[in-house]
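Only one chain is included here, represented as structure tokens and corresponding to the form predicted on its own.
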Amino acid sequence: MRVVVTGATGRTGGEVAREVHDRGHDLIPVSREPAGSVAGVDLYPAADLPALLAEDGGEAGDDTVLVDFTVPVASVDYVGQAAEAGVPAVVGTTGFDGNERAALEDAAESVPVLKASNFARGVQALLNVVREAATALPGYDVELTETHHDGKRDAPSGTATTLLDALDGARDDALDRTYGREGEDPREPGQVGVHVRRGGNVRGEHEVLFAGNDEVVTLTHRAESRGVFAAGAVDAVEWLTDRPAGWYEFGDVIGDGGD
């Protein structure tokens, strides 16, 4: 399998890439920033990427993955471009507008298109029992922390958003997002208080506190290592090769069984 790579530069983006080649794929790095090599192959500019999407005899083979670890204005420039070229794209970049979730929606319509906020399998498992604890605990004031490096440029985090999406889907009426505190703001009715932390080089770390009732219930992910996500961005490239064209999420490919 080829697997172009794009962001192979930056933290996540080179843990992808080491990844496929580990497993024994073809990697093609991809940067806009091309000097040196990652896993020892050597970057490609991001000026080459549709030559690069399209070889194979010519034409881009069936085989051949789009992985996006990049900021969102790019994200949609190479989506656009794999979706040109007939290539499945597994996106992991956060931070989209809606314009611009609507471009990578619009590209699913003619290649299957996997975008997931987090590729690690134990936030697939926290969406899971968020939502039953959510539903379980009607009522219940509901606040959400996120702790990412000091170099993470979308806040709150896009696993934030997941969760909190995740929450309102659990609940009857959406819950009212409250982004920090400051001053006199007594908490009213129907809020989730999310509060973002930025410093060193965290991972990635998301918290969901539950509080009513003299209890207190906290559910908590943290990322060891970027090769979790890594790890799941690969699983997802290997089960998207012989999908439909379509709009696919990370929890299909834990439902599916991938490996």
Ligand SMILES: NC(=O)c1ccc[n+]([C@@H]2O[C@H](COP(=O)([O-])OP(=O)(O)OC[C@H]3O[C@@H](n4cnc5c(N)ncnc54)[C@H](OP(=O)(O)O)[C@@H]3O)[C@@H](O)[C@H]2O)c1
The other form holds:
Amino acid sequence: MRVVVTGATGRTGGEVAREVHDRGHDLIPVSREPAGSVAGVDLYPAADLPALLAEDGGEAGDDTVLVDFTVPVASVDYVGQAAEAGVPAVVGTTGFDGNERAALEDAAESVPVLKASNFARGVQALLNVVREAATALPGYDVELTETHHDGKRDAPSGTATTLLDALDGARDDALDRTYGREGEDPREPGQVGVHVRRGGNVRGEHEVLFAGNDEVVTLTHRAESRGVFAAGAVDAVEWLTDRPAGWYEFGDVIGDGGD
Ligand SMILES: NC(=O)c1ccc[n+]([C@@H]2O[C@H](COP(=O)([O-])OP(=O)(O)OC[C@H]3O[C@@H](n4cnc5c(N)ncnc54)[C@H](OP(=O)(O)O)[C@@H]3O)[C@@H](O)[C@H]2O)c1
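Output the form predicted in complex with the ligand next; the form predicted on its own has already been displayed.
Now the full complex is given, and it begins with the chain already shown.
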């Protein structure tokens, strides 16, 4: 399989590129400023992406997958180019606004697109457990805290937003998201407090707290290396290659055994 990795010079894209190479796939690492190499493979210029996506020895798009860990504006552009070339796309980038998300969904009309805010298998388990806890503990106060490294751009994290959506789906009462608190700002019923911390080299930590009835339940996931995201993203690449056009999530990969 040929795997085109955009954002290959980045913290996560670099890990993904190394995982692609380690699994024996044909790695095509792409950068806006292609100086140097990743996993021993020279970087290709992002300006050449259409040609790189089309080039595979067979029909355009066969056996090539794009995997993207960049920024939303670049991701929409790269995934649009993949759709034009008939190439499936795995998107790990987070922080899309409504229009950007709609552009990815447009691409999924013509090719398979798999987007996940978190490629850690443990986060998929956390989502299931959070839904279960929210159903079992109606009316409990809910607070969410996430921590990431000091270079993270979007806040709250894509994973935090996915967890908040899972809570919304599991609770009968509509939860009103409150981002941090300052001054006189007492907790209102039905609120979910969202708290963001940034510092150092933290790979990603998410905690959901349920409090009520004189008891507290906390559910936590902590990524201990970026390798966990890379492994999940490449599992998704391998899973997506023969799927029909459409929108997919990482839960589809896990639910299918990841084969
Ligand atoms: N889904 C998951 O499991 C998961 C896990 C971790 C991170 N993420 C997400 O992945 C994304 C990347 O995170 P990161 O920590 O790896 O970031 P990073 O280290 O800053 O790398 C991002 C890469 O994107 C490219 N880039 C940056 N700005 C760009 C622009 N304006 N146009 C085009 N390309 C641009 C750069 O590559 P070039 O300049 O070389 O092209 C850069 O190396 C973030 O959205 C993050 O939240 C997702």
